[in-house]
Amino acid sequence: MASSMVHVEHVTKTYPGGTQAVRDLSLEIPEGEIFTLVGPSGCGKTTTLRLIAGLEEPDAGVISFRDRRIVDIAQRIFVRANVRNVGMVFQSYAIWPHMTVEENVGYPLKLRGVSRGRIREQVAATLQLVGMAGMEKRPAPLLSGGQQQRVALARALVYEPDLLLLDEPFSNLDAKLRDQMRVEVKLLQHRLGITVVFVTHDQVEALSLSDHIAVMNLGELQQVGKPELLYQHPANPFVRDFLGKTILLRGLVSARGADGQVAVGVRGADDCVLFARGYDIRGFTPGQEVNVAIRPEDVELVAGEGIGTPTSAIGGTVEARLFMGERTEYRVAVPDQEPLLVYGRREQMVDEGGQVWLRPHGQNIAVWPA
């Protein structure tokens, strides 16, 4: 890993009337990457973010970029927002109307005594740097949404700061633009070099961007690591459940291995063992209840009609049919389990009501206390 850009230890925010929005967090943020904090709405991600900008004051912990403390409670040490180098992106862009794209991006610089000269050149290299060269005179009102996200990063990369922080950027971009938008960020961050904390609840763009990942929850660290780690090897059910789909199977533990596998039989479908990891570390036991987690993905879908009982295979009937363009989604009534939300190939079309065989294939299928 990346020499640290920040650290965040033991930091706790409570807000007038008792709300814990971040409790005891610590947290080592690599540099030169793009390192994400997600999480639903109320977990404490936004309010991480203005801790390490200095918008708010913990009431304890410390944090510090490289080996510079900016943030000791207990050792009364506070250095305020403007004196940290950090550039923001706020999720509403916060771009002056009365403002020309110029004036809007140069404003920084202008605050910190830089000549005209200088401003216009930095300004310049800035826009080009975000595709908005030839811009610079055009009027803020006169600005798309996509041009306004461009001019606020554009804003907060002009005077050079150690740190990028990004608050929900893309939240008010339609569904094509915010894809243009994560894969130009990306590309932008690898030019430049420059380290970026990113606030998000979509967990699309989380997986997309991040070299790291921090899934938050209630305000308390839930597990921290590469996007393909907590995808594939998620440390609890609410890191499971929130990075991604999920498929949950009732069934029985069959078997224990040395290895850690579990062999489950599957409820409702006699001939199907599935074998899972394990990640209680109290482990399983014969006869315990558990859920055997699979990603839609890993899933298999063979229409029924006219074959036999293929191995290790659930059978259901397709209760809805859903074309999503790439691929096709059917929910899935099966014995003695919920209806369950599977992928088929563009392709491939199984009429609502028809019998389908699932087989459930790939080395991520894990098993969880019922």
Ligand SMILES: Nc1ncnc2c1ncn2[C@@H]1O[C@H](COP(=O)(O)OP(=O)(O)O)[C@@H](O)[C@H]1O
Given for the second form:
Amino acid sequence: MASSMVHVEHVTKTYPGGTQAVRDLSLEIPEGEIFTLVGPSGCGKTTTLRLIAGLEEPDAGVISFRDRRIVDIAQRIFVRANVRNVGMVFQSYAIWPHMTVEENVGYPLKLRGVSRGRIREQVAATLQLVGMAGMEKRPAPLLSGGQQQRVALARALVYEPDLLLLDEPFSNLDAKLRDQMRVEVKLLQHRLGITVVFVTHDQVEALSLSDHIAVMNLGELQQVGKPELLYQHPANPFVRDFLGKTILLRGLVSARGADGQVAVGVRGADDCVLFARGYDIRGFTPGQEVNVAIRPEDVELVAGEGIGTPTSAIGGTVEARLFMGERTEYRVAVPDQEPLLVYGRREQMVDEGGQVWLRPHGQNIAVWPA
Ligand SMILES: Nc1ncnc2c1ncn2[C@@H]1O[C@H](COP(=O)(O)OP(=O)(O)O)[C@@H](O)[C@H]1O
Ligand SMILES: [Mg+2]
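Return the form predicted together with the named molecule of this protein as a structure block, the form predicted on its own having already been given.
What follows is the entire complex, opening with the chain shown before.
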């Protein structure tokens, strides 16, 4: 792994009034990557970003940039925000409406006493970078949402910060523009090689944009890892359900294998035994009630009319069919289970009321205590 750009150690932050927004948080943010903090609203993402930026002071803990201590509460060290060389785009990115694009983007340089000629050069180069070359003189009110977003990004990048902090920067954009900006931020990060800490509550944004993800809930870190790892091997049900959809099946442990796998008989489907892995395997014993978790894309839906019982399949009845364009989703009633939401292929439609078989496959079946 690359060396770390930001190191957060045992940081806690309580706001006046008593809300503990961040609890004993430790993070290592590698240099030159996009590192994403994701979690539901109120879990402490913005607070964490503001602690890194120096806009909030923690109650306890240490924050370092590379090997330099920026904050150490026990040692009474606190480096002020304006000398941390961090660029930040807030959720409400608020560019100044009475200024042109050039004045907006050049403002941080003006504050730093940079000469006019140099400001002009830097602004032009940064606008080029965010895809707004030549738009210097445009008044801010005449920009579209996406263009305003780019100006906010340019303003955060113009003084060449070591670290770029982005707090839900796309939340005010419509879905199409959000998809486009996501790709652009990724390309921009590749070009600049800058370290980006990205905050979002959107799991798709987190999965698609990040080199590493930290999932937070109620001020506490849940799991850190690469997107694929978190999606395939979530450490707890919170991470599992936050990062994507899950089909949960009730079952009984029938055997434990030496290799750490657990055989689970699915309730309501006599013939269906699934081989699943647990995050913490020690807890499972034969006869124990468990839940088996499978991602919907790992369950094959087969039309049931006129075929015999396939091996290790779960029989059910289609309650509702939802055509989604790229796929069709089926709500399937299964004996002794909650109704399941399953994906079907576009070329194979099953009518509502039709019989189907569900066949879980793949290596990523997980077992959890019921
Ligand atoms: N300035 C503040 N004063 C008091 N409580 C705050 C303040 N800012 C945030 N909080 C509280 O701290 C918790 C975490 O907030 P925040 O970091 O903004 O979460 P997120 O960005 O994940 O939505 C929430 O309960 C929020 O209400
Ligand atoms: Mg926030």
